[in-house]
Amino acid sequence: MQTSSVPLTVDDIVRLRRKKQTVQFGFYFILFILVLWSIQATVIDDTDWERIGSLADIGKSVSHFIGIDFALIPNLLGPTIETFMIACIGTILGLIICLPAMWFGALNVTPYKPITYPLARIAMTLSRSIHEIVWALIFVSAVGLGAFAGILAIAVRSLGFIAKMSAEAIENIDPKPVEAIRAMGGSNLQVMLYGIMPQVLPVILGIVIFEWEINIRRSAILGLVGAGGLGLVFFRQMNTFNYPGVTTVILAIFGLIVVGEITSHYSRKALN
Amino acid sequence: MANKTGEHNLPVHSSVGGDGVHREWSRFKFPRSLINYGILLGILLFFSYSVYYLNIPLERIMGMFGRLGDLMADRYFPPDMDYIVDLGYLDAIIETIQMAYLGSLFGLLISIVLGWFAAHNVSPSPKYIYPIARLLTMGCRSVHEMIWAILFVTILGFGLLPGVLALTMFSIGFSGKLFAEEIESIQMGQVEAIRAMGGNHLQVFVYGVFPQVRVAFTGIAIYTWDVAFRAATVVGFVGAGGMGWYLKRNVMQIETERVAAILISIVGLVVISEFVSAWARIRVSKAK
């Protein structure tokens, strides 16, 4: 981008950096002043200071979290392997109903430009723009309390970064396959087949896997609103004031969680 | 070529040993291709199982559909489009902003020291200081921000306060780990120089580590604060404050269509969110 040829002087270097540096400037000054509203807007005005107390109050609270309910590990089992089973089976069902998601949304594949295309584009917004629990709350509304209703919810919610890290997994392949199969005169679906499909995936397979793990994150807290689960038993602690039933339940899901951490670690680790 | 081509001639025929066996090409040899299989079976029956113990109910899945489309057109279709133009629920997306804002900020200032200490190469102590970060790192990612807004309301009250702080613990969890890993990957050379120099940790920190990975922690920052926005909008849900406790309240009065026009509301902020962070990244990875 060397526009002109004559040579900068020293005056002009010092004045384009003392432009940069009151730009730099502007936007810290910005950045704080902004700092100041927020904390000014939320925790100085719109807290409830009394109601807080003193240092040793809160103190106070938290000690009642502090302990575990030992009567009740013998009931978290069955909620641990169903909140394990959801995000199994709900990241299954996305990746199913992320299929035609993922066709439409790469721009080499995709059928026909104009519709197919901002239509998965809107399809991956809404997913993933959508919290988990707005998205059980209207599956639970649909089909009932229950599993289902969770399994939708993180079914039609990890179709979102699937779809979007998958799609651009296809616009990223070797062209040269795909070419060869249309030469020999493949049809279109031969050419998904042995042409696109063998190149993504590996990819893909590490997306989900991915996804599984943020998954068994997701189904712990959808018994929140009624899909079951840890989460359920979690509301339930809660609302017996049972803090060191909380306590436990929270390190049932930490427990489950490093599980699918490793899973998911070994198991990309094996594809690559 | 001719030592290419002879490299993949791999026979779709192969007569072995010339005893004229008829062998069919698969990408699997024998044992490698029973153990796919195997894992294959062992999934099947593993979803299986479960689609049992959850008791799903199989029938249902068709019905589900329409149901769901008369549910919308019935219940949530006219959003009520009056309702989040209101005064009040404008002041609650400024809330929700602020929240996301300071909460992610909190959360990316904790996180840029507990990346720092959780970093095998540049931590203090490997020893002892690193599998704590990593621990704190990871237990702040495990617990959803939701249960961190949970115990937070538990603790100190409803309000903007407990919402901040579910944030920053999401944030410090989310941007803990990508800090890490980016200071991992850092060139050694320079953190030698100072440490050869006589450099403290801290120096070393700030002179050596920080330079390098300045302009991918902007870009992890921005990124926070997009997906810290995109929790925001429901943290309120358990009386966090923001625009999750309107959504809980229209949900609990069954005032669908205004939960309609509040889903609305929320895909909206997020898309411009997004388009926020993606253009201010792109901002700074071209500014550098």
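Residue numbers count along the first chain shown, from 1. Heads up, when I say rigid core I mean the largest set of C-alphas that superpose within 1.5 Å between the two forms. Not measured: the values here are computed from a predicted model. Compared with the form predicted on its own:
- The rigid-core alignment places the CA of V14 2 Å or more apart between these two forms.
- When two forms of a protein are overlaid on their rigid core, residues whose CA moves 2 Å or more are considered shifted, and L251 is not one of them between these two forms.
- A movement of the C-alpha atom of V23 reaching 2 angstroms or beyond is seen between these two forms when the two forms are aligned on their rigid core.
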Given for the second form:
Amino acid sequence: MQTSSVPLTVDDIVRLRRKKQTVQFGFYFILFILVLWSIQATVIDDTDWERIGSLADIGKSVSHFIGIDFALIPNLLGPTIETFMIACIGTILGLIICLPAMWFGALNVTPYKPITYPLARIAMTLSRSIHEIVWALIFVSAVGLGAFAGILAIAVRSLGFIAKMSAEAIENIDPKPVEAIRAMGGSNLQVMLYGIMPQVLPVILGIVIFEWEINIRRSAILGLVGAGGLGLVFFRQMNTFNYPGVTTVILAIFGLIVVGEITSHYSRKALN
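Could you please show the structure of the form predicted on its own, as a counterpart to the form predicted together with its partner chain just displayed?
FYI, this one's just the chain on its own, none of its partners or other molecules.
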């Protein structure tokens, strides 16, 4: 039995359009009020305006950082290399510990969906939810000061991003090669090596390179909590009120990040 729909009149269309506009206006108005309330609560009420002072006081404070401590430059080579190596080794270690997580976290290849899939997803979420500084504090208390704590913090922090993006790439593969290998009696390992990895390997390498670039930035600040590298030098310069030295360390960090950006760009370009 067919039901005939009553066509909308012009008045009905106008009324529906006005109703939609009213709902949109109400939504944006509430959003605007929430933004104003957030600014009032987090910026205006929570800021010590008397301590900030006038624009002249701000300019005077900023002027302390103008200049370069040339005597500090020779002492930055070792920490710069250490920062770079923390990022490299931490990323490689993160990739290694990511392998089970990306396998278990892909819904189409996980060994036992009720257990392995949720465990992998929880590990990814936990890794991303905790800041690398917090991870560094945890590992500094566990293994002591130095680069090793920074490497472990970078590795654990990398798990969430690399495993999540790689697992999603595995879930989006073409299933035909996998089905063909399984139809020929191939094992799960053979399916992974010959049916899945050839499809996702370029994607995973691109993800790892991108994460390595981010880890250079992360490793540059982990020294603030005793995890070695340029961050530790930065912390010492701040403690001794050597403001030109602080600027010098910031420039070294900037230069290292630029090197990472260039390397990452051309590495990912070579994969395409």
